[in-house]
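The form predicted on its own is given below as one chain in structure tokens.
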Amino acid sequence: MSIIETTKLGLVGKGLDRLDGPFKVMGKARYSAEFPAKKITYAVGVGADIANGKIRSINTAGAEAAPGVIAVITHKNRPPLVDGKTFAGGGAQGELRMPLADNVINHAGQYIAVVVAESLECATYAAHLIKAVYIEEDPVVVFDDKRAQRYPAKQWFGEAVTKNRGEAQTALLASAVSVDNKYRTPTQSHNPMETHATMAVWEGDKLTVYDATQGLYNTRKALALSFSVPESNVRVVCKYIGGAFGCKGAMWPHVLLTTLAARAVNRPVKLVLTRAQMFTNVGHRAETEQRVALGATADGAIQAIIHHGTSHTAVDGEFVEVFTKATPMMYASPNLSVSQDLVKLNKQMPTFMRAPGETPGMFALESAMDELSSAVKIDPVDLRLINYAKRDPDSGHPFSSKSLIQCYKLGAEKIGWNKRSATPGSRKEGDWLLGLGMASATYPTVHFNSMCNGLLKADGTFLFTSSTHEMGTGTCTVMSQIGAGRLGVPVELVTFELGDTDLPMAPISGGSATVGSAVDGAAVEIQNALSKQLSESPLSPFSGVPQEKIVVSGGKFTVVGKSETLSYVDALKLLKLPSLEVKYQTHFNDKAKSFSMHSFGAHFVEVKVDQDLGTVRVTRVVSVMANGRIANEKTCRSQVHGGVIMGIGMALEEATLFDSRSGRVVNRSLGEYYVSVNADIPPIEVHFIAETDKEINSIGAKGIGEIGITGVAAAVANAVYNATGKRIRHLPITADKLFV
């Protein structure tokens, strides 16, 4: 028996205020632009007003000659940066065309300059001062124009996009009962409240990078590509992030920009990005297009399910927004059919954005099992459980854990969904039609390796280290938690460091996925380092005793049986240690894994529709998430809380739209854009299922920042349909779509 086996996570699961909070409301908490520098010089990008040609020339005279200005780069006099499409698998790329590699515009708000001066002020006016003259043709920025390339999506992460099993067309046609339908989702961009940030120093050959970015070894090793230099040059530092939601994942353009900048100029430099910029150049959600059919027995249970579509990526490179990835294991079915296409477009890479490819394709799924309810008569929660999947259909496996049945019956108690009519416009409140949907949530647990070390000072206080990331999330606050349970001592002896590449390496903060298990295996380290030297020591009290054996009770060491204990400070001075360091790191591979491993979840949305006006307010919501041991019930919750409004937001008001004939972004700001404010949210009530999971990792806990959106927009519009008897499938659901 180890000592990992024998010591108890008490304070996991308590819901801790944040630690970084303080720092936060008083303003000490340093995020990426707010990080000195002597001699600090600012830089603006400037973009394409075309969205696809090229540049026939450009006029910089102007912009050199303005006060202050200390350098202008186009592609005329850009120094040279490795390809990145030679490293590409191997970086952080968030698009694989380097910036100003040539008079090629491939989006609008492409970069064709950057504008280096004294200040800010000085830097924009300058920028406003460069003239361009293109070669413009029309882009193509609509998936039915008949130039645009479409082609079939192969892989995503290695896993094939493409899957059967059985022969789902033909069962569709043999069911007794089918429904059959398109349903579309819009481009969105992420606009978290932090926009992107980076500042470069250079010493040397030794660089400095102040990044907002969840990915700082990946950034890392893209910088050191880029410049050709050692990855051991290279420091990148973020503390603290202001909202990401995965646009923060890869490195973009104006990351290099700003480092190419400050090895031009040979001073720090600061690139800010402004929020017009956030729609166009560091990536978005992709656009999709999508058939789900699906065949039943009269009596509800699927013989086939057909998921194929088209999302968008751009004309220089590939992303995939694979929402065809939960279908072939959320429901049982015997015949299954997904496969996605994808159609380049004049617009900027789409990225990741919370819960790619899930939150698009549940929106489908979900809305499609709403219909495939209301054909065959059965109640949407009970045609659920008719097509529980006990195994996980796609890997043939069994999960980990699945509690999804618990939180269909928790979340319709306490909904009210007995009151629910199936006749849709049935309920009313005055000028108001009341109605009720429901969706499903999941999303996969993924596992990134990771390292953390782990100190034990003289005073009896802890340090665990690891270059993950502060994202508002609370990350510093539940690590700490989780080495201090495993520790079995208070939470204030115990400080997590994060946030920099001079700390142990840290994957992507993405994925739902976290350091957490590092974090744990570095505390178990600690005890088992100890543990050892006090059976092997003559002057312990536990000499001779066989290292497992010894415990940790309360923080103490002691052997079962015997009344000495003794505690980490009183270990460390009776073996004489200074200090006890420690290193760990997680060994997982999920291609090897025997279970399928997913977070799952349902969604229960209440609306009020205006029959008159079309308004739609939505008035309640009930999730229910199982999602392993909840390491801090309190940031779970905000998790959750997070995930919905955001789902809420795809649902109503969400959308990039384009100009079809210019190719730019035509809402690029917070006042066109729309996202959901304090009035347009309802109370949010959350609850966990208890799951003990011991097949997922040391602490049993699964990732919860991506599932809380997965299926939302779904419950949303299944509710409206429940309100007002007209299906929505086209998203944003908007007034105009009610009343055709």
The other form holds:
Amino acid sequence: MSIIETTKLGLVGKGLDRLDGPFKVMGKARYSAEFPAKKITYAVGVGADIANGKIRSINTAGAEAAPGVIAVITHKNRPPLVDGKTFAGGGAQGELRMPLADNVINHAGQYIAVVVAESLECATYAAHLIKAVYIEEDPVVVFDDKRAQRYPAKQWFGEAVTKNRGEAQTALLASAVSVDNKYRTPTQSHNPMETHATMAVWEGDKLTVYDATQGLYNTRKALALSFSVPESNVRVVCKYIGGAFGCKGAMWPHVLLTTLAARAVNRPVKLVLTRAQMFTNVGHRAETEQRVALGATADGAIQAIIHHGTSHTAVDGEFVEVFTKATPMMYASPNLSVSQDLVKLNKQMPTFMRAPGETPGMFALESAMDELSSAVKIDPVDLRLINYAKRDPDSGHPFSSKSLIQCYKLGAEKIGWNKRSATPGSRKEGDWLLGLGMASATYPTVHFNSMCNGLLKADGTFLFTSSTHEMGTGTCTVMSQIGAGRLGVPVELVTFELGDTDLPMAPISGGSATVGSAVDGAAVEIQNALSKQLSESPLSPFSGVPQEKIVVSGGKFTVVGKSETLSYVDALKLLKLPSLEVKYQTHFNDKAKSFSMHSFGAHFVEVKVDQDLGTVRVTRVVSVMANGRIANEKTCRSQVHGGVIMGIGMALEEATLFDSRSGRVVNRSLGEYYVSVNADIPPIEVHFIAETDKEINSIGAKGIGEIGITGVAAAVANAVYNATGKRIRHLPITADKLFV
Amino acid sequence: MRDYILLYVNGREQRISAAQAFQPASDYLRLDLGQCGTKVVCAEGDCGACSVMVGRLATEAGLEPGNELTYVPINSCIQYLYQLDCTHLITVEGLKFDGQLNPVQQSMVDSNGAQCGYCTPGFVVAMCGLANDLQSQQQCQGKTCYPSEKQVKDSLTGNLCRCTGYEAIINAGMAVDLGRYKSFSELYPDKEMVANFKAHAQNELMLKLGGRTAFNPTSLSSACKFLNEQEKVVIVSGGTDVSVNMNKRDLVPANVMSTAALPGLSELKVLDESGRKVLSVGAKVTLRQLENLMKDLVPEFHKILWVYGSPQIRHAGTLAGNIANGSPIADSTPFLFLMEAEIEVTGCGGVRKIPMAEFYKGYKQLSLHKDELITRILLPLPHANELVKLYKISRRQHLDISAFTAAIRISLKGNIIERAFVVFGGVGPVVMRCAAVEAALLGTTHELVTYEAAGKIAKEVITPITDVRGSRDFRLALAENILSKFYFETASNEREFACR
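Could I have the structure of this protein in the form predicted together with its partner chain, to go alongside the form predicted on its own above?
Complete assembly follows, chain above in first position.
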């Protein structure tokens, strides 16, 4: 399909400033809660105080009588809703249960009512007046609770979870050196800065919903289904997202509640989640407990990898945190066994959170690699090189590109890995113990099919449209760059519009995938459509020249051997076209490819630990990423930075804590759920290994939103071990654990 | 009596009646005025996304209302409107210079400092606050000069970002040309506002809505009378704790009394009391004003104030408020216990002083009578020859609540410990002086074994609990180790290397 070689686009794209920057610094970027509507009303969701049981009775009289209250909806008076489908089941819902379906309570904070009032203050006040009486049962919120239902996880989006190569257990026992340990990662909450917000506006049976979502089309489909209206009657808009990290991927119950309430009160309804509700009503990363056993020869060649473990799901649904996903592919080992169990807990449904699977999984695997390195007395980098997988050991396919060796080497050089002492606890500076650690990073490249329209206007400017999402990743900017790069025109001439289901279909912005290939394809379509007409039209100087002989170079159409060149505008004018519009749809089929497609990287971390207080400070990070073509150096760097910071948070700070007696989240605020502040974050050096990947897609790029976090927690834990001699296998690494 | 709040927002006068007054400023800006640049993210002063600049008549330490407005950044989500009577708010929408991005905003664009953009307005406001301060202090007008990395980082400790990574934002701050920066007073001439505020300030503000009352007295006698006559009055000083409880814990006080309009409580000066230097801190002195003073006066206390909450919190919160809040993990109180401070309280019957050690009767139980409020803190300062160390142990380096605090003060005669004060916080229901540990130290030699032995005693006599910030065992271990750490920090010899 390519008219020009992909590589001519440059392997590292210009660090273009984000185009929406000025709006954001002026406070003018409009997020979902900020759209105005006439006769707006405000809704507040009321959550259950218990985590397991039933509502015996619910008294709404006080709330209904409060000034300004328009409606109070509970399971007793909820208008009908058609049952939806979960995200995994082809729908959009984060959880299968429909809100306010009945009196059953499965997790703390589950909605038991929604109050609609004239003002937010009225609604908030009235919400406090709702009194429920419960039939309470003891909640099950810990893995080892004997009442917890446990069963093997079979599938994850059609792929088998259990995998075996050879005889892992036998090989482990026969290995000269082995390590076999349990690692634990806690429940974590996404906590984007913007809490979820929805505004629903009905006009007859036409519905417009402003929603903070990573999945506009999915949301539209789900709302159409549940409210029994044609999809064409539903428009979902989301122009800017104030961060998401996965929690805005699926549709959570408040979207249905808001839409339902708007229909019930026949006025626009706005509902904005509180920070506390971000811990109980929009999913979370599941807790995991993982056994990783590695067996190796005395010279470090891995003979057996065993990665088994458990993550939780909700009592009324299934979500698998596939922490074993990367393991079969990561290291060459003749014997391997991975499998996972699920345990049902009285927590809300878990969901995708930045690099689902790899984030907890690589913590365990890469910690275990460090433990093996100590056991076999081989440097951690060397151990990884010894076991380097040149081909995907799982599928047997070659990698479409893999530059992990370069990542290890550059990272080691930049951090000064040769300063590391193999003996833990042997470097110090005053009260501080110093350590260095490293870990690998990886995330698969996935593609979802999407559509993009391209428009060449008479003034020579271009507009690409696709209903994808601006989560802060710089989508508008990078898509404009991709379009401009293919067209060969300055980026100033290209505009990209997103965030509205009135635009062509785009998939969920997740799995580090977006619509770059669709934009690229639409740009090629513009070129093809023009060159076809230039070839065929008698008005054209290239009339009669076969289309394939007409090439575009530097934004000009030309024919080899001819001196004449035509710009896009020249072509339009010559062909007497007012403008040119094209539609493009991608046709990916990753499974049909005989290549294994992954990003790789390496993190190197330096820490210091106060020997009296146990406090850990990360003092330096070097991250080297190999992500195919880097479309925009600035935005890509920023993604890796953000990922590393979230990884440091995961290593040292983040955990959603559940009270084992009540099942409630104890720390449901940003005061007690710790997110790194700037003082916690050291200088982070990010380097890219530019890769030419002709197999992966037309632009040669791999997603970069998620890989940055993978492996960071292990690199920190490994550095802490190097500093102190203490191996912390249960995140986060608090002073408490280091030291008591 | 006045029944409306006078507030200016980006130079425009707003009169706010009781119907709108019982909400945080952030909600008022977003919902009532439709100015959505100010974001609400945590609703408890823990992220800075709702930062706005507040201009007040009296904010200079020790000064009573002058003739110009002084601007500081605050968290608007924990400033209820009745606290902001007679102030000028500048929001992110009001920062432009002649319709163009101001140098801070332009720098944020150029440095890729905005990613998802949701924390951005708060960072921009906080950075503008820094630029405003620096360009007036450093006389940058017309010259090229830039904030230092430390200045930028210190000004942004109260702003959380979840996606960009702080580096780009800090770089943006360091690239702001202060010479091109216009002060807020240049941007918003304040003559009319000042006159309006002064005219209004004479009148006590009383707002009533449903069963709720908010009262801003203008005299202590009026304040004490209100306290005496009304039931369950919550006194709001900076509001950085009360407002959090209102936002998060459904606290809806029937009666709120703000100290904002009370005169004579802004004193901050060093007194000489028979040879001992004593700092007098008025009840309205903010933690930031105290921090500035302590930088040279008591650097050790400055160290604690520097990590106290965030600049936005310190610009609003007061020492008196921190004392009255009565938290066992309060950051400021261990030093007050250590120095045997006195709390001056005023009631209908007059003024009395309560020694710090007698101020708390139990968890958040104060020795205050119904009609009394704190008016002053008398804080003796350490002598130059005393060894004083303060410790705050928290998960994060800034913007965090302590898991454990300690304060140790030792006087030596030769190498013998002549006086010893040891205070712990976060190990029981109140901040406590540890008499048993002090006794063990007295008369002994200033050497490691002494402190190790004292540490063991400390561990025996405290009764910490396990909570989200740390386990009981962790706190016990800290109480033991902190004494050795004190020794190492105050002894001149190099520390022996020991890996615990």
